[in-house]
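Let's start with one chain on its own, the form predicted on its own, as structure tokens.
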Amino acid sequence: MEVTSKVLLVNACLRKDNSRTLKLVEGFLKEARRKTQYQIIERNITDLKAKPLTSKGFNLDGTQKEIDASLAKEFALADYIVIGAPFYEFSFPSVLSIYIENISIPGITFKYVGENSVGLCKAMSLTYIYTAGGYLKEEDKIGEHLLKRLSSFYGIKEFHSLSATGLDIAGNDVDKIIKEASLEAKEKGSLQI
């Protein structure tokens, strides 16, 4: 089977070993690969030297100084995007926020047309995959809602999420929960690569 798509895997898993979120990501990609051949470009953002934006990073007119656009270009050109990040304080680890700041560059991932913004990314979908120790209510999923909105802002046509929750509840079988989350995604057709 010929490789036809490039998948950007944005890995925001802080643990290098035994990451439950990364295990769920790998299961997702394995199932998706049964449908389509693709090349994975993994960007482990915990190893990046990207820095948070500060007032020193802007010119007087509000434009950014010294922009390294390589991450934004990579993001904008991906056919599909998968973000793996554990649930932290109703959102995700700060390294993902820093990554988002560094890819949000006018003229690369979006542009302004009059008073409106238009997304420039070519990805067909963004899939956000996460795990959480407890059970979540809809209002707890701030990170998921933010990434869904950013996905639209960047011009990405579809947004999907896949989660496995309750992993730290005494008596729960972590491997079983992760496997069931992967199977549920497969049955719902969420494996959109």
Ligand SMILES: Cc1cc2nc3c(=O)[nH]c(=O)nc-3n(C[C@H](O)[C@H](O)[C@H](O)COP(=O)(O)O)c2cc1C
Given for the second form:
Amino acid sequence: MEVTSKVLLVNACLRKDNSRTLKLVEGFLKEARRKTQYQIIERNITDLKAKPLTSKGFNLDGTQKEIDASLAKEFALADYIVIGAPFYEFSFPSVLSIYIENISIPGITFKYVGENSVGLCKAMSLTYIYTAGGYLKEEDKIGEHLLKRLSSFYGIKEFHSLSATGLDIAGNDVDKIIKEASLEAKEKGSLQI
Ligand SMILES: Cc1cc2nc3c(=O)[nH]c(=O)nc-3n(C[C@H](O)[C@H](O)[C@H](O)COP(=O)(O)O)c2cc1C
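Now show me the form predicted together with the named molecule, since the one above was the form predicted on its own.
First the chain shown before, then all remaining chains and molecules of the complex.
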């Protein structure tokens, strides 16, 4: 029987039409599928029913109330994870933060061992794909640094990023920049998700 790896695509691209980030994600997955058979499970989080944590989410003793664990279980069991999100305010759209709150459940995506935590996620890699209107300095990439840290917290072995920047700068050829970003990823080998 053929074994197919599961890729969880966490789609945080808010623009339903013409999202350049989604275009980059699709190009990336198409290339990846050319090499290996993957089952892609898309979790579109732009219309997510999961809610942000609020004051109602806590018991009197400060512990968190039960939250729906289905997203966390799906995340923990994926073989590979791809997150697609546009660059907003040095980070990403808040739907992705809400998603992170909902998957960070002790006993599912990580556990505490004494003073430390141990990641419980099975994924071989997390690839973060984004596009930005301007050009970014290293210190601007706060969303990327956060997702890299979270990946290791969840026990995911590798972290990759793929980005295309300068897309809103007048005169720039958007299609050309996206094509170049995809090619660069291919050359670096980061398409080996
Ligand atoms: C709410 C919002 C915030 C943004 N913040 C930034 C920013 O801080 N820096 C930047 O370079 N571009 C910013 N942009 C531009 C987007 O990153 C850029 O247009 C991106 O390519 C959008 O991706 P999409 O085509 O997939 O929607 C912002 C756009 C929006 C709508």
